[in-house]
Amino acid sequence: MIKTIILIILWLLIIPSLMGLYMIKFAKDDNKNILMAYIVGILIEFLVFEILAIPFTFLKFSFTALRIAWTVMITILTIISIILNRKNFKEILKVNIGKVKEMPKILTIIFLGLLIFQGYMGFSYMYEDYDDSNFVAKATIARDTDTLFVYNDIGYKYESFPTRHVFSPFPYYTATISEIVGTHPAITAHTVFPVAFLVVAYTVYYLIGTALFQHDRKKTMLFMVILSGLYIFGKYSRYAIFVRLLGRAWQGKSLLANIILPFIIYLFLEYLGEEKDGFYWVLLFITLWAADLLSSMSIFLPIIECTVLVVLYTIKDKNIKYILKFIPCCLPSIVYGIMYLIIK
């Protein structure tokens, strides 16, 4: 038990905390900010899935060689990482903590409360659905046959290529961490990603609040803890936004929602369109790229956030150079895209 947990800690908060660290020194403002490197992290873990993945499907690998294949990709990386922010340590480390202490305590400690309650919660209970059939079911099919789309949620060998999961093989991605941690997928999707992902969305929000109230750490606070009360309440649909990350944060339309979406209005709040902004392009394009591995909908969904984003930024600006920089990131959805009427 507590070896699953140091591994869950480590595959899930400290090792993206530590791939994400390389990626931001490039960024302008958050280059020392520990929040931001844990989201550009685990975008990368599923950047690194997504494009093992789709060629591992169509040349037939196992799902064994897909999990070693992306288990040293990120052990690389990560080391790389390290490597090159050894000398930044102390300093981010200083600043962080500098950060922490500025905090207002009452209202954070209100808000870590509440997201205690909702980890236990998520942890405790379990919300069951349809949709079990393909986020659960395929990846305890994969890690027990060692195949990827080979047989379908029953059991049984698909008739046809499974055209419209091919792209977006989140399963296997629940598979892979189980795997790693040592527990059932069943278990890694209904007790150890409610608790991981419930801290990056959150995580996500509170960059979102000091994007909105200009840094403000007693409005971003107050606006995390309106905003967990909300998630704790909202449930005024099986379809709403809340239940999706407190109920369903095994599904990958659950992250899209949650995690990808929020996450894009970010960007564009914070950084996109203003001076030397290059990075943050770069940034957009390896989200919209990472989201093509949670679901069929993260393919055009994300990349329609954008554009109208994009509209509204180039209206207001009257500056075409967002829709110039905006269609390369668009260009791995657009394959997939193509790829699917081809094999369909």
Second form
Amino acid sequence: MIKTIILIILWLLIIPSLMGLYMIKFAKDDNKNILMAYIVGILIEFLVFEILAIPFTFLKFSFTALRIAWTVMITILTIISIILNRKNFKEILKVNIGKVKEMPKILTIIFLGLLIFQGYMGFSYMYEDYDDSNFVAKATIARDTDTLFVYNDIGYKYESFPTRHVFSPFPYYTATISEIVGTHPAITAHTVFPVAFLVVAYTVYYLIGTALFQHDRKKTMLFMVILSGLYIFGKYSRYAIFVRLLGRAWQGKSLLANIILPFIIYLFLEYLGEEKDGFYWVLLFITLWAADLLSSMSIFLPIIECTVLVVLYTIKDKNIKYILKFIPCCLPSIVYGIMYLIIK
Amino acid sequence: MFEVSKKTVEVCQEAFTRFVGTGLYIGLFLMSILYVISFMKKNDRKQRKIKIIFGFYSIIIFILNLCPVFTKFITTILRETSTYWRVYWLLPLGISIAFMFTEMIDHKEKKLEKAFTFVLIICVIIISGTYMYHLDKKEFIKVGNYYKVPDSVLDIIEYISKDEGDFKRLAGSEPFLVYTRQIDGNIMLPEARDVSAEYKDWSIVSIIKGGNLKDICDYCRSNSCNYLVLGKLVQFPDEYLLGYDIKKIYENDDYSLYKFNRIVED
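Follow the form predicted on its own with the form predicted together with the partner chain, if you could.
Complete assembly follows, chain above in first position.
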């Protein structure tokens, strides 16, 4: 049990943060922001998995091959990041501990209390969702049969390629994490991910708060407390994003709604359209490609979001450069979208 | 290609209904759009961006989602209509409302006024929303395992997993159709899920509910199901089972597990 907890913290918190630190070296203002590094690291985990999973599926490789390849890639990227940042860790720790000391105590305690409550509920309670007969079952099937998209949800071989899911193999990410940390995929999905991705989502919202309020910590934490309240009372419709995060955080589409789409908002709010924003367009490229892992909707929804924002920014600044920078960012999703339509 | 039919309009309306829910949160969201458009200053770069993202972007997405031509475009690409409503996830609902409320509190000058406004806003959120974790609504359910599967269902699945034999196909009611392959990918099921149909409409579920052992056994034989799970409401005495070449091998408080003696893999 202790070993499992340590591995979970390692693979879902420490390794993404370390990996992300390498990428954010190129960020002009955020090169020591551990929270930004964490989110970027999670996106890189998703991206590497997406890049590997699709050719591995078409080439009919085993699930073990995919798991090992991904683990090796992530380990290499983490080691590279540690080596390249080895002289900066002290400074990075000092900066981030300094930020923590400046946090408003009462609001931070209230927010952490609400976060712990939401995490406790996600960890302790079952939220019944019949979609898991597909998503979680796929993770278990991959582990038990060591195959990728060979057997369908009832155990027969697929008669035709399940195009809706092949380009968004998030269940296999679930299965991979399960094997690494030593739990069953259903446990990873229903007990580990509700806590882990709750933390990821609120980290994104915290970054958005810092962008909205120009790093005013008091206003940012007040924003976080209010947002938590909106989530806890957000069951006005079972289709709302609030229910998705607190009730079904292990499903790729929930992460699309509560992590990817807000993170794109953050990029546009804080960085895109500013001077020397080249790195952030690269980050947008990474985000859009990583999002494709999560759900078939991820191939389309983030593109729609970005397209409307890019058009608005183009009108705002009367500058066509945003469109020229945006087009390459969507290329992977466009390729998957075309393949999705052709194969289907 | 993008002609709008009556079905498309229905899809569009259904999506909107799902998005709106009880309506009060959406009211707050619309208020927040008006707020940023009215109060964010043009000459401040950050506030202009906030106006664009939480004002104009939100309005454009709202209008697009309500437009049947856009509905037709999206559903044509997706080649299905059942998930169109997810386009409403493009709206930054929570962020927008939280931003408006934060600004409202911050604009108060005195600490007491800020505290009072904060309490008022929390009351508005509680009244407008619906508490997520109503335990009596049986959506968040406490179970005794980390798989987050009903305990009695898990017990049966684990028994089958440990049972001898490589070929295992289970016929059972709804919970088993949902949870079996989440726990053990080697146990097969007789029917594939059609997302447009409820589980209660599957033939296995209605046959079991019918309670006729001959029909149930015929179904199992024709679908090569060598395991059968029945709830305690559908029970058969052991002597009755003899004629059907099936025996009870396990039971818990909620279910009985039966095994057919001579069903083999198809």
